[in-house]
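Take a look at this single chain in structure tokens; it is the form predicted alone.
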Amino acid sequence: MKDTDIKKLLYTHLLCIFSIILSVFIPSFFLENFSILETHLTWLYICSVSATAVNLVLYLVMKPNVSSKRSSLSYKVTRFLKCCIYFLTSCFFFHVIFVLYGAPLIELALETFSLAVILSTFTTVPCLCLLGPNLKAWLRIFSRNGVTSVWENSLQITTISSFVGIWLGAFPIPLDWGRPWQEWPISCTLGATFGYVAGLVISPLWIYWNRKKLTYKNN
């Protein structure tokens, strides 16, 4: 494992975190009465677009998984369309999961789907950027000892931390505190966001700390 790979990973993650921070402050200059709580869905979609755009650009620049095969334009278009389908499928899948776990079925359906969108942004989008629409590669990464690079190791950590964050974010909802951030799905959204950011911070540090112990199959 090269230290340069870890540095690239760290810089990439710092830019991803910066995109989340920008989504909190920049819209207030253009949108009246903008705030995370009062205009939560607006912020949610701005954050989703910002994080997705930064992920796409960074992975195109860094090219952590460079294919030796030349691909035609039709292949690239097909691959892009597949990625869009995977992302939408992920959103609907998470929406169904949230409903099964107690989210309103009809009432607040937009809010529930929006939560699914932000969770897909933090989990599915990085998978698509790094691996493309390849379910076998996804399953390989999230199986035991299935990673082949620091990027895949990081993907494991950020994905798991996003899920843990949204799970922890659900705990305050039923409590009788009467806080505005307890409304559905604000605490879950914030939990997923903090979990994602925590994963971005922790993963390069953890990989660097354990770099002598970590071995990858392609090394």
The other form holds:
Amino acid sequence: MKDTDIKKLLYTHLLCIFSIILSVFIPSFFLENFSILETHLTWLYICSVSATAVNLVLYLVMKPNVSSKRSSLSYKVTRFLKCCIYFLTSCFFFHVIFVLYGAPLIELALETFSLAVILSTFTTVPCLCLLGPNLKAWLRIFSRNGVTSVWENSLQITTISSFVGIWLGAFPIPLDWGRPWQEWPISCTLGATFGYVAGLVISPLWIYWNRKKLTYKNN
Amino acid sequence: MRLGSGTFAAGCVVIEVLGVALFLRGFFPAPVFSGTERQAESPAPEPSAGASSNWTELPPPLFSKVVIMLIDALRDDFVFGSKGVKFMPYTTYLVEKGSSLSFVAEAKPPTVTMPRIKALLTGSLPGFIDVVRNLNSPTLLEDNVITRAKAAGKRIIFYGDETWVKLFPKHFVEYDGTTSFFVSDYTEVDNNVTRHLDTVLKRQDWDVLILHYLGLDHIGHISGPSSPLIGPKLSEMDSILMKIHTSLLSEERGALLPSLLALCGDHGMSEAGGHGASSMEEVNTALVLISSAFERKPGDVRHPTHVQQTDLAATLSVGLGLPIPKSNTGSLMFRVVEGRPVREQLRFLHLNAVQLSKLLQENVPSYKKEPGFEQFKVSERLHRNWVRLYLEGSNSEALVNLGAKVRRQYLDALSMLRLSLTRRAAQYDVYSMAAGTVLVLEALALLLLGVPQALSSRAELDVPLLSPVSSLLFGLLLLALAALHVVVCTAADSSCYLCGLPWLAAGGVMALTAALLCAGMSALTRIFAGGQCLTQTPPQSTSRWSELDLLSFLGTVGHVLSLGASSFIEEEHQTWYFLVNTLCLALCHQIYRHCLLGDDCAPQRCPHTGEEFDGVAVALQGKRAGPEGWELSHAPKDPSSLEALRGPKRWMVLASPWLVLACCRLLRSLNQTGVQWAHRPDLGHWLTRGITEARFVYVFVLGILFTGTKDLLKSQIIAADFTARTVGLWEIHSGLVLLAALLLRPHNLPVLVLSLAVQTVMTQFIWRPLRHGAAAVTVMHYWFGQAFFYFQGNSNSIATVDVSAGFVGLDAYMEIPAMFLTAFATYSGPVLWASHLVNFLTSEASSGSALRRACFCYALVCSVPVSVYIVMVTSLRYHLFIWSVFSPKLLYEGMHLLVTAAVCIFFTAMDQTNTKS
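Next up, the form predicted in complex with the partner chain. The previous block was the form predicted alone.
Once more the chain from above appears, this time first in line as the rest of the complex follows.
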């Protein structure tokens, strides 16, 4: 059971990584002058959309939590709408946090918001896919000994590594190297992306190494 | 002997202060400086045996006009080497055949433009300490050629690097500054200088023209000395030189005196293209003096001779007929005056020697023993004889012989004088630096080794005294250190502060070093012994670090590491804001988990490892479970304590981190400090309008009164013995707050108000309900203190120190109160948070040994950055930004350590009264 789960996890994660890599290369065939640094926001939104799409598709295909009992259409619609609202809320929430961290309040607001969008893509969207709009479950996952499955464990790892990535991505900003990628918010976006990819790579491996120690209550 | 960990920490910090002071003394060599104020002083008269000579006036100028053409980063081989031959044909012609004198001028490190300009014009050796001396005013206050020339009525025109305009704001009749900000521009920056040349050269209304070309330096920074861009730039410079020279020659025909054109560089260029350090390429610069006064016979080939860069100041003074600047350490370039009559030559040499020997008298107590001074006296006596012979009009051959002898004697005396002066200011005093570093690192090691014991719940340390092994070790070490001291001091050719100390003081330093080393060794052995015991008893304390512990550890380490990069030092406030924000978010996470899930994240309230060493864990477990330091954050004793909070209080707890975050965001836009984002508009500017500011003061004073009365009332309720102390502490805290309110600039009062607000919020809604341990609370206080240091508008450059705070309420400048007030105003953030820490810990009923542990923690977090930083600075001492970025930070760190020592002593005093009562 567990080993198959881990294998599934690995494949889905590889697909996610693949989608992010594709979002770097594919658009340059269709768009002129496309590059990560110069048309940064375009790339950011393409990456965000593709990551969201892949997450959704994978969720629909894999169905990691089979315990949705009611499945009437109206329930599904309200659930979907709720998810959208949650996503938007999380974008604004991250935006506020970036401003609190010192991002300029008025100028570059679009850039800050885009950063919030991509961070939400890497953190909130997987949470919504896996847990649904259920704040208590979210809090449970991000506290100690709260995870109940391989999926949740990997979610925890990828989310935390995205946060750590964006956190570390802010460090080069004050340096006086004058490189194009030090512009706000490029280094943070790249940090978040690298953190997310690293989390995707690490989590199956980590779970595989620690599979003896990990015991989940429900499994 | 057993010591409270607070006392121990205070002792360690005091020792560190000593070590840092020693380090600073070695790092910033005492400058050779003329202490006397500039005053109208008649020049030294010509020495004479009788009253017969009355040449007391200054000699007349040698040149009518002087043009100084300073090319930034003009290395010697750009003129005298193969590049010069290839790209500077006119200059090469002048050097080889024309009427010119050529030199290789040696610059002293730091080879950075501003100190070098100072050296060229004052003849002194400017170090960093000069910057500190004239705080806040970049104007050159020292005696220098330009000021003297202006006083003598010379009209000076300047075109080139802005630095000059900052140094001499009112000296030029006409100027146009170019900025060296855009390093990638090497064309416009020079065209902006050259465009004035045609008109200026036609005019007759100036005496001194100074041109400073930056293009060559910019090319060096972009692509290095072997770049293909260098050649065209040198050719451009050559053509400019030719233009100036021909114009000067054509004007000279009508004039009585010749003119002088000086081509020089301020520093060289390393093979990588930078400068700042002391390699041969950076130190050797070209210096060519061109004037028709320096005629020479055809076929007379001369190679450039080596001189010091500082020699130019004396030479220019003599050439313009000005007194030599007082703090000049250079000697006249004799070849410039070789063509003059012997009497004048000797007069010039005498003036130079008198000035140098005066400087030596002011700086060296035992100046009479210096060989230079003795030689000066001898040559003065000979000179006197010569003057007598000359005035008597005696036999010419004897006069010539004596004249040559006097001249030789003077030149020897000058070089000796110069040597003994420059030796005092030339280099880092590595021995003192090393001794200071060793002291600091030993104290830090002791602190680190003491961690397990000091943070145990008893908070006491064993300090082994006078065990036979350690006293033997101490003796041996002391002997070895003394031997080392003797060897270093006899071998060192440069002056050294530690060697200059009396034997008793140096011995004290050595004894301290040895004692600390012994203490460290014994602590280490004990830990190893303890470690063996520990492995025998299976360690049940697999203490998992909570997020907060991890954050405070990583934050401290990250901050320390960031000090290695100059940009991070310039923008250190960003680091602290970042860390404090992260801390708030972590706290927020913790609170939400507690409140919403009732999650006790750390059920393993493991007994501390230190307790196991002492084997008293059993005895302690019976006791009331107070805050147990080492395990930095705690699960509440009863996990339902937060659950129990209902209603508005609970909401306040949930909202408080956001409140604090919002306060921090507001405060950071109040004062933009640092370098990169300093141009952003400050919120503070809105507040410096008068009425708003006064209202802020009123609101603020009312707030103080309110909290004061509230706390007084509260302390009445609690037990009597306890009250007195709490009230006293609150009084002290309020006093400090009032003092800060008085001293801070008006627009900074919101910082103070919000600091008090944040303190209250954190105490009420975070630290009390969540029951953090003393150590965690201490680290948080320290972080907030640092953040508020920068919220106030401070930065790591000397320019932001608010000197005006030193004058509040004082009629005249009094040094000691002014220094104290300035220091307090600058460090009011950290001090207020530290005093709040004392208050908080004593007001918690279950304090016990918390104060001691807090003191230890505070000492540790403060001394880690200092210790690492001085090691970093030592290794980076030839970095380009050592004087502009790293040195100010070093001074700030030293001062911060001093403040920390005061805080730790205050902690210990509080702790002592606590144990007595």
